[in-house]
Every structure is written in C-alpha cells, then in structure tokens.
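Only one chain is shown below, in structure tokens, and it's the form predicted alone.
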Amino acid sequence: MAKTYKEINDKIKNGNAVVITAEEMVKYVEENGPKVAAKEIDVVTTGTFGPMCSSGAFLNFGHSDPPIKFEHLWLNDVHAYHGNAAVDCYIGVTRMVDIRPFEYGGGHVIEDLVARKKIRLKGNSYTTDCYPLAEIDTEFTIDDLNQAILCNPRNAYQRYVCAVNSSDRTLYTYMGKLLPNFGNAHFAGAGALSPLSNDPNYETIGIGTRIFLGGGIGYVLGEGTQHNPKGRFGTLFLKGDLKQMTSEYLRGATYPEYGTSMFVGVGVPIPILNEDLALKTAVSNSEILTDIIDYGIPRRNRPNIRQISYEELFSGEIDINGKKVKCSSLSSQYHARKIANELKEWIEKGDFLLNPPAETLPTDSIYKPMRQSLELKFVKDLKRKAVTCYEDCEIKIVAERIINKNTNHIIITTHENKLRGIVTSFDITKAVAQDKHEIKEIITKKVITTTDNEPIDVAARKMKQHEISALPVIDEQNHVVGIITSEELM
C-alpha cells in the first residue's frame, strides 16, 4: 500500500500520524514485518549529534555610519572570511583563534552566538568613497543580526570509519586522540539512528527536505560535498536560520593538537510511502557496516584492517588481530536520541509536516581526489643508509664510526638489526666530559622514527616538533632501514 506526502501530511495536521524513532522502527518491523509497517507508520524520525567540520555560518551586521566595506575581520579574534558584500561574511568552525590556537574557533563563536552572547566584531578597510570608514570595534548578539544562516556543505556522513593507529607514537587527528600500538579506537555516527543510513538510496531525501538542524528547522541544499554515494560515504549540505537554533545541539569542540569544529544536531523524517521504505528504515546496528582503517599509516597506503558492525562498536571493545581493544564514539548517541524524538514530538504536535524534494540526491556521483600536478615526496626519496651500532659497543668504536663515517647520528641496534636507540656526535662529547664509558649511560631510547611512507612533510614537522635533527626510518618490525636527517630535507 503507497502512501503520499499529501497524505501524511494531512494525518499531520490532523493529530492522526503514527511517528516513531528509527531504533523503535528496528523492533517493529522485526515484531509486525514490513507490510504491516508500512500500513501502520506514517514517519521515522532519525537523528546524529556530532563533530561536523564543514560547517559554518553567513552574517550580516548591517552598514554602520558611516559605512565600511571589511576588507578583513574577526569575530571574538577568529579570523572570519569577508569576500561577499561589504558587510556580510563566513565564518568557518575550523577557523581557530590566532593567539590561542586549540582552545577556541568558529564553532564556539556559533555557539555563543546561538547562547546570545555578546561577540566582539573588529574590522578593517581599504576604504573607498562610498565606504570611508577604515575600522571597527563594536560588540553585538545574534539579534543585532540581519541574517545568521547556518551553511554547512558537508554534514551527517552516511557513515563514519573506526580509527587505528598502529604506529609507535600518538597520533593527534580529526578522529580524535589515537594512541600507539592500537592502543584505542575512535568512530562517530550514530548507527541505526542515522539519517542517510535509513534512506540509503535517498528515496525521500533531497533538495528542500525539512530537517531539524541545530534545534530548529532546517532544510537541505543538496548533495555534500564529497557525497560518495558508491562507497556508502553520502553527505548532506544543509542550511537553517541561526536564530531558532540552541547552543545545546551547536557545540564548539576543540581536538588537542589538530584544531576546532563543531557538534552539530541534525534530524531527518522519512515518510514511510511504501513497504520498500520501511523495510529500509528498519536496518539495525548490526547491519550497519564500516571500515577500521588505519591511521598509523599514510593515507595513499593506509590498509583497511576489517569490516565492522556498528553493533560491536556500540559494545565499546573491538577486535583487532585476536587483541582486544577499546572503542569509543565521538557522537553522542544520547543527543542523537533526543533529536529523534524531539523530531518525532513536532511532528506528532502538528509543528512539522514534511516537504517533498523537489529533487532527490544523487546516486551515481563519483568521488574523486586531489589532482596534483606536483609529485609529492616521502621520506624513501630523501632517505640515506644508516650508520649502526649494536648496544654492547664501547664508547671509543661509536665515536671512531662518527669520524670514520662523517655523520652525527649513529643508530643502536640489536645483532638482528631491530631499533634500540639514538647515539649523537654531542651524546659522545657529553660522555668523555662526564667520564662515562658505556653505550647503555648515554643512549636516547625514546626515539622519534618515520617510516619509508611518510610524507616529507610530516618527518620535517615531527623534527621541528620535538627538535631533533634526525629520524630512524623503520619498517613493521621495528628493522631499521635508513636515516632521513635535516641535511636531506633542506
């Protein structure tokens, strides 16, 4: 039996729609089977709280006088982008604070703003004639504002991949922290209740599809950018009106040593038109798949460990090579269930009716990467043959191979070539100033390494980071292979 949007809508308005959640949908359907859903259910509410780093929001402040035309601003010292009219801009949720950097960025702004918070405006100008006032410094909230439109261009990811990291140090990432030696492992999303997951091939889901966003209404734009629809990696750009939205479901988030984003809420209704559909929003945390990628590796040869359900990420311990290892959601699945029912509570209310798409997504767009005209260098480039030494070596043999082999960094090794330290030529001036005679008195056994793969890029930062002059190059087994010092790189 098809239903339309005309119907379901009336039964809306009429207090007359059977609403429930996509989790409640799961045992619905598993108790009355598809047909009987289909007859019964009139919308499935979804619902995902999480970081979303493609977001961001359009301002307008309104002319002052006299007036200017920002050349640059900053709102509460984040850097906001000007290119538009005079006195409109974009502020990014990634843009962080240039003097605090990590503590504070364009998410916090939005989610102070949406608080009703006072935020700092400071601009400058070129000035013109008809704009010839050359700064500003003034206060204002969000309901001094024109216009303060949330404009996200990729949100509510279809899925979400679990991160590794089976390097040998920590790894500081937009999938949070990941310690060495598989040691934790983050996802996101919010599995059964996710939008996209519960209208896979985007039936109902489309250009000018009513959504809950951010605590208040919202519509979607179209496909996200980067929608990936084959690879089951579909995204949505959304956009909705600041002002109705809370501070609850906008939230500023800061990664340790990676940068800011933003929690955002986001809920999509899914009119159950026929038993297809609610077989579909029917799909559990157990059939919900995705990839444990590892992040310990560069990106151009990061494996894929394993398939995953979404049920075992739940369980908060996965499995990785027969070890057993700690999971956890950057989502909130407790906010992901309140939108679902808050969604759920509008409709049933008659507050909501929902909007056909006057064009649905995309099923075929193909996701391509970065085309580079340059040739990208890793440190197998650059790299150079190691000078070694096993760690039972006397102090003299290590400094006569320092002048025989013109180096200042000689490896420590065991007899089966595996990493054990880092002796430098200054280790050596230090031991004969200090009367020190063996390997094992003056060896760095917490060393800084790199592997063939790795981006130059990254070994030069990792030097600069923990200033250093050199990297072990290692492979799997911790075998040293060679040794990329600051004289390659420069």
Given for the second form:
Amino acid sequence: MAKTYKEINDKIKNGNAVVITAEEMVKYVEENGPKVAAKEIDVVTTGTFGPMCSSGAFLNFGHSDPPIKFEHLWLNDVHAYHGNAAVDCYIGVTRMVDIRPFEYGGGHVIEDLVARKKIRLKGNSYTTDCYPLAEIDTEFTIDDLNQAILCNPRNAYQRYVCAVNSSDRTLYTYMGKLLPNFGNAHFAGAGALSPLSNDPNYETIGIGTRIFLGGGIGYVLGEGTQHNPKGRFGTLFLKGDLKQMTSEYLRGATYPEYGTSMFVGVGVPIPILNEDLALKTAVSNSEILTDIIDYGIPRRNRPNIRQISYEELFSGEIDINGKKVKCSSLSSQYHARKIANELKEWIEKGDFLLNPPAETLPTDSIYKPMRQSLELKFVKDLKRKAVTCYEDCEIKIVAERIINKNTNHIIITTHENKLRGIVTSFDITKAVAQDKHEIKEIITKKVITTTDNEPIDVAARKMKQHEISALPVIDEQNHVVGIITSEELM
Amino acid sequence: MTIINATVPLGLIKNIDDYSRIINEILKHNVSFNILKFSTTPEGINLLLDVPEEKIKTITESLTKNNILVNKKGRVVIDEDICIDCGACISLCPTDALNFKDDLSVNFSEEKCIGCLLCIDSCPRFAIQESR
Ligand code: SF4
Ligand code: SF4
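After the form predicted alone, can we look at the form predicted together with its partner chain?
Every chain and every other molecule in the complex is listed next, the one we just looked at coming first.
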C-alpha cells in the first residue's frame, strides 16, 4: 500500500503522524516486518553530527556611510572570501586566523555568530567614485546582518572510511590523530542514522527537501560536491538561515596540525511512501559497510586494508591483521541521535512538513580525480647513486670518500648492501675532534628513508619535517638503492 | 594500586640516571610497583608510578625526605562545557579512562587515567587539559 506526501502531511497537520528515528526503525521492522511498518510508520528521521570541512556562510552587512566596496575583509581576524558585490562575503570554516592558526578559524566565527556574540569586522578597499570608504573597523552581531545563510557545498557523506596508520610516526590528519603501527583507528559517519544511508537510491531526497540544519530549518540544494553515488559516497549541498540555528549544532573544531573545521548537525526526514522505503530505512549498522584505509601512505589511492561494517566500528575495537586496535568515531553519535529525536518532535508537533524534491539527486554521476598537467615526479626519477661504506670500515676511509666523492652523506651498509645508518661530514669532524675511530661510535642508526615510488613532494616534506637534507632510498628488503638530497629537489 | 607522580626537581639533577634514586627509594619498602611513564619536563625528571595503595604514605614520606616531589598531578581534566561528545579522544586512550556512557555521551573515569597525555592533542575542541 503506497502513501503520498499529501497524506503524510495531513497526518502531520492533524498531529497524528507516526514518526520514529532510523535507529528505532531497525527494531520495528525486525519485529513487525516491512509491510506493517509501511502502513503504520509515516516518517523516519535521521541525524548526523560530524566535522564537515566543506561548510561556510554567506553574510550581507548592509552599506556603511560613506559606502565601502570590500577588497579584503576579516571576521575576528579570519580572512573571509570576497568576490561578490560590495558588502557580501563568504566565510569558510577551514580558513584559519593568520596570527594564531590552528586555534581559531571560520568554523569558530560561525559558532560565535550563532551564539550571538559580537564579531569584529575589519575591511579595506581600493575605493571607487561610488564606494569612497577605504577602511572599516567595526563590531556586529548576527542580528545586525541582512542575511546570514549557511551554505555548505558538501555535507552528510553517505558513509566514510575508517582511517589507520601503518607508518612509524604519529600522523595528524583530517581523520584526527592516528598513532603509528596501527595504534588506533578513527572513522566518521552515523551508520544506521546517516541520512543518505537510509535512502541509498535518493528516492525522497533532492532539490528542495526540507531538513534539520544546525538546529534550524534548512534545505537540500542538490547533490554535494564529489557526490559519488556509484561508490555509495553520496553527498548533499545544503543551505539554511543561520539566524535560526544554535551553537549546539554548529561547533568550530581544530584538528591539530591539520586545521580548522566545523561540526554540523544535519537531520533528514524520510517519508515512508511504500514498503520498499520501510525496508531501506530499517538498514542496520551491520549492513552498512566501509573500508579501512591506511593513511600512512600519503597518496590519493591509499592502501585498502579490508572491508568493515559500522557495527564492528561502533564496537570500539577492530581487528587489523590479527591485532586488536582501539577505534572511535570523529563524529558524535550522541548528538546524531539527539538530532534525529529533535526532528521527530518537530514533525510530531505539526511544525515541520515534508515536501517532494523538485528533482532527486543523480544516481549515475562519476567522481573524478584532479587532472594534473604536470607529470608527477617520483624519487626514482631524481635519485642518485649513494656513496656507501661498510659498517666495519675505518673512519679514515669514510673521510676519504667524503672528499673524493664530494658529498656530505655516506650511507653505511652491511656487506649485503642493507641499510645500517648514515654518517655526515660533520660527524667525521666531530669524531676527529673527540678522537673516535670506529663507525659505530658516530653512526646515526635511526634513519628516515624513502622508496623509489614515493612522490618527490612527499620526500621533500619528510626532509623538511625532520630538518634533514638527505634520504637514503631503500627497497622492500632494506637494500640501499640510492640517495636523494635537498640539492636534487631544488 | 594508586598512581603517583614523582619528580626530581630540575636543580637537583646532576645525571640523567638520577631517576634511579626514586626507584631505589621505593624499593627500600619492599614493594612491587609499575613505572607507567618516564619523562623529562621543564620541572625535572618525572616518573609516573603505580604503587600499592597501603604503602602510599610511607613511600611519599621517604621520597619527600630525599627532596623528591610527590603529587597526583599528571592526569587530565575535561571541560564538559566545550566537549561535544565526538569520541575522537577515546581511541587514543590506552586505559579506557575515556569511554562512552550508555547514551553515547563521552565519560571520563579519572581513576583509570595514567596521565599519558596522548589524548590531549586529539581533541578538536581543546576540551582536554593537563591538570595542574
Ligand atoms: S591522559 Fe592518557 S590515560 Fe589519561 S585520559 Fe588521556 S589518554 Fe587516557
Ligand atoms: S575529543 Fe574532545 S570534544 Fe571529542 S569527546 Fe573527547 S574531549 Fe570531548
């Protein structure tokens, strides 16, 4: 038996619509079957609350006297984008304060705005005949603005990957702090509460769908950027009136050494029009699968370790190659649940009606990588032959090599050409001064290395991070196959 | 067992091995204990120790007599007003001091915290601070 939007809305208006959350729906369908569910349940609510970097807000300040046409402007010292008319701007959540980055950014400005705190506006202009003011420095609150529109090009990922780190150092990523040697795992997404996972073919979600956004009412503008329906990584483009929203559901965030972002609360209602939708909204955490991805390899195609269900992710511990690894979410399941419940209350109270989308989201668009006109260069393209010495040779021989080969770095190997360490010309100078004779007294054994197939930029970042000027190139068996120094990178 | 934090103050350190004074002093009391963390800080050499509850008093007294500072510092505090219950810190915590309540909000069980501080820079809200 099929229902229409009108029938559901009439019930909402009369206050007798039956609304449950996507989590409750799992149990309901399990107990009563999809047929009964389709008849009895009118709306299923979803929710998610996670860091969403592709977020920001359009603000309009009204005109000053004399008028100004911004060339640059800052909100609490965060540079806002200005490329529109005189007093419009877009504040993006990942833009950080120039003076103390990694502490405060655009997401925090938006949180402060909706908390109705005073925001400092500084701006300058090259001045025109119609906009003569050159500089402005003033304070405002959200109530002083004409429009404050949250406008997020990519939110509410259908699902997301689980990140781990196989490398030997701690990584600070947009997936949070990842401990070395698979020390922990982070994932994101609300699993069975995730909006798009409950309508995976986008039958009810599309342009104009009315939703919960940041504690107020928002709308789906269409597919989000990087929308990838075939990979089951659908996304949403969202907008809403910032003036209605609350700072409980829009929270600035900072990922150390990565940057700033904002947690956004999104809830989408799904009308149960038929049995098929009843079944789809009953999707459980064990049925939603994603991949464990190794962020230790800094490439676009990072190694995929294995498939995993959200049920296993939520259990707090996952198995990676036989090792038990602690796992937690970056997004708040507590708030996701709260959002689904709040939206449920709105609908039950008759305050919130459902509407069919003007157009549903595409189900066949393709997500492409960036076209790079310059060919990517690898270590193997720029490496040179390493100057090596065996670990048991005398310091004098090493010193001679440094002079003869005109190099600063000597790689020390075993007789089988396996890497043992590195000695620099400075180490030799020190050895002479301190009257040392054996390599083992001066060798640096903990060496940062690279491999043939590492992109040059990744090798360069390693050198910068560790403040070193050369990396031995090794193969999988730890054999030395070359060296790359900062000179080659120039 | 209870966790204490013993510090050889900076001015009294002559040798990097001076932390062994802390260990030798405790061993006099014929107890077994765990060293949870060894660190050098601007205040001096610092050992985080898990010692038997009933010996706390005697151990503290004998360490203090040897100019070794003893306190319970080294754990963390969480500001619940800024925490958004994301749970990002939980996977970093080696002892389950950070965990979920039944309603999936985040809970901090102070008694389990060993002060490893791994969680501090995992928090996107700066909600976790080292206790002073
Ligand atoms: S300091 Fe260490 S033990 Fe304490 S809560 Fe943080 S991660 Fe857990
Ligand atoms: S990481 Fe910070 S905000 Fe998230 S749950 Fe832990 S303390 Fe709270």
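Residue numbers count along the first chain shown, from 1. For clarity, every value in this text was computed on a predicted model and none was experimentally measured. If you superpose the two forms and keep the largest set of C-alpha atoms that fall within 1.5 Å, you have the rigid core.
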| query | finding |
| --- | --- |
| Threshold 2 Å Cα movement between these two forms for residue 13, core superposed | no |
| After fitting the core, residue 74 CA displacement of 2 Å or more between these two forms | no |
